[in-house]
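Taking the form predicted alone, here's one chain by itself in structure tokens.
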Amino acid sequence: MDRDATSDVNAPHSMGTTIIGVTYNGGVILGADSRTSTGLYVANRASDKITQLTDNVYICRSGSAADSQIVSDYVRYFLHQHTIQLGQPATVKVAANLVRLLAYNNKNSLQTGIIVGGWDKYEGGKIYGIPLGGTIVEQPFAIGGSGSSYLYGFFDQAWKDGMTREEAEQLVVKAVSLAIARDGASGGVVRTVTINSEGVTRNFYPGDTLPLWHDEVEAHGSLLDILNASNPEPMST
């Protein structure tokens, strides 16, 4: 049977996709790539899949777009209330149990895999990862969505405790493009967000600027390369 030509374009929003949050000395750091599909189509190559839920606390998305977002839309609204209330930021604790409270009570209606990271002035920074169906769990480092199953080794061997914030920001772009390279379903670029005492900041690694690994070969006569030229040539057909 053939298959239908629109059936991939007109497929749910799927973040088939890689995210991460690590802990360091001071803070956290959490990465993603950009790469969001419907079905085999890719519908968006430069997405944003880490969400601000408070100034201290942020989410990495995967799954469903529309559940991932919806979710996060709600526990921003929870949280600014609870700020108002309480005349405080909410602590990262309470931003990842509304988000595992909302997961778990939908659980058999929402296909999300969040990790929610941040820092506060009791805790510090901290990390909470939060899969299909809701269970919560606080780990110095976690890892999802479809690039995930090719990094646990890679995070066995790799993180250390005590890291720099320069140390965990190389682990998390490293890995991410480790897991681009293997992971049809992840690519684009990596987005990073650090999370520390001072605030927050955010990095932006383009995709040609990433290391290659095995098997990857470097793009010659691409688009890109034509528009960089002093003297662009057609595109021979």
Second form
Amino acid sequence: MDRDATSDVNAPHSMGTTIIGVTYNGGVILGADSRTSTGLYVANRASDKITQLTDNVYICRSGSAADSQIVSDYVRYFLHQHTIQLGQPATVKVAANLVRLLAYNNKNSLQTGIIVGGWDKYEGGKIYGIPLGGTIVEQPFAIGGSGSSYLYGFFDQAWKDGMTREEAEQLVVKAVSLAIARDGASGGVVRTVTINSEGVTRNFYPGDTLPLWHDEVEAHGSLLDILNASNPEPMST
Amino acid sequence: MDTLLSSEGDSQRTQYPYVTGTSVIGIKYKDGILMAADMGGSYGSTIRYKSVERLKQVGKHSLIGASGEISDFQEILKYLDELILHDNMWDDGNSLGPKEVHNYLTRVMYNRRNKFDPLWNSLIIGGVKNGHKYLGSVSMIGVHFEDDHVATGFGNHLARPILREEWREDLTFEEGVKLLEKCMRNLLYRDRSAVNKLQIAKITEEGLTVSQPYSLKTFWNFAAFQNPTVGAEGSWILCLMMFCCTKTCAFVDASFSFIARHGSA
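Next, report the structure of the form predicted together with the partner chain; the form predicted alone has already been given.
The complete assembly is shown below, putting the previous chain first.
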């Protein structure tokens, strides 16, 4: 119990994480929290887990930070060459299958779960989930990371096909926020990336813009603000 | 370094499964083969995916069903794609039948097992070629069988006893489907990784069809279920007949649902 925090600093960087990808009528929205932990210490409280592969394909990374970064670097490299050879933007399916190849063929060494999302002119918005082991599953929405355990029931109830962009964005932000509330390994801000025929938009939702859930209280600068606001008298017993 | 018993440079060694499918059942019937599997992909105890297709066509004459690690099944399908492609490229009018596909897969599974790098699946191959019906299974270590009815995983314990009692050579399509559904319903009650969304595939000389996904009705309206501790409030001893052993329960479950269904039909 008396382990000092410095012993965690050298533990492997892991993204206990919440990652989400949803399709809507027109494209996809990827969402994630921003906490990277080494043991119990938060190494980065504002990480960006939504990484670009091409102009039209992004991935959400979870699990080992090192493993997911190297996979995304390799796939970006291969996709770049593929785009040059193909003469047009790569499809989401190709990107997802490249990730699958790396994940499957190195299944004994890698510990990363990835959600691939993007838009191409053939299939529109698509989401592919690639969990541990290298299975590839195309889904209307995908959730991953340690925080996703708390979201299975939520999505079973809240997910609807054919949402608008605004509905989908609100759903993603709400979901990541709920997961952050219960998963110690998820936290920080909520980042979203929207991809459609028009391009890519990044959004950023810091903690104070998120709704409060059960047993959470409003944030203040100081106790003094509360005391001064309610009554100018000194504290009572 | 003992290189006889362990290989240098941990390439790939016996792994563990992550995303898994549960039982597959296959039976021969009058016109060909019927196979059933649910659409669940479990991640440990979580039912993570509920639309995984575990029954797939192979070439013109065969059908494969898989349980176990889904990523390894996806890889097997790629191997089979290549196998069928090369077979077609011969352009000689011949095509690989289910017996050949079964043999190929047996070799693949056994050789991987020998390298301590198995494909973590149990497979069922079925098909009809030139009027001959064929149904076989291969396990992750290369154990292979050929029989009138086969199953993987839990199906071996829950479905095959039912099939041993009720399977006949001359089952019609309707009887075959009902028999498979009886087995699948039993698995749904008693297999924790089962999911109520399944597909049934039929392969005959004419061709193959995989049904759309559908769900089975289940039966819970038994007096013994409604008030299990009546007469002994606070006790944990439920109906003795139901719980003396799991095999009996499964069989009782199956016969109760048979009675319930036929009683109300």
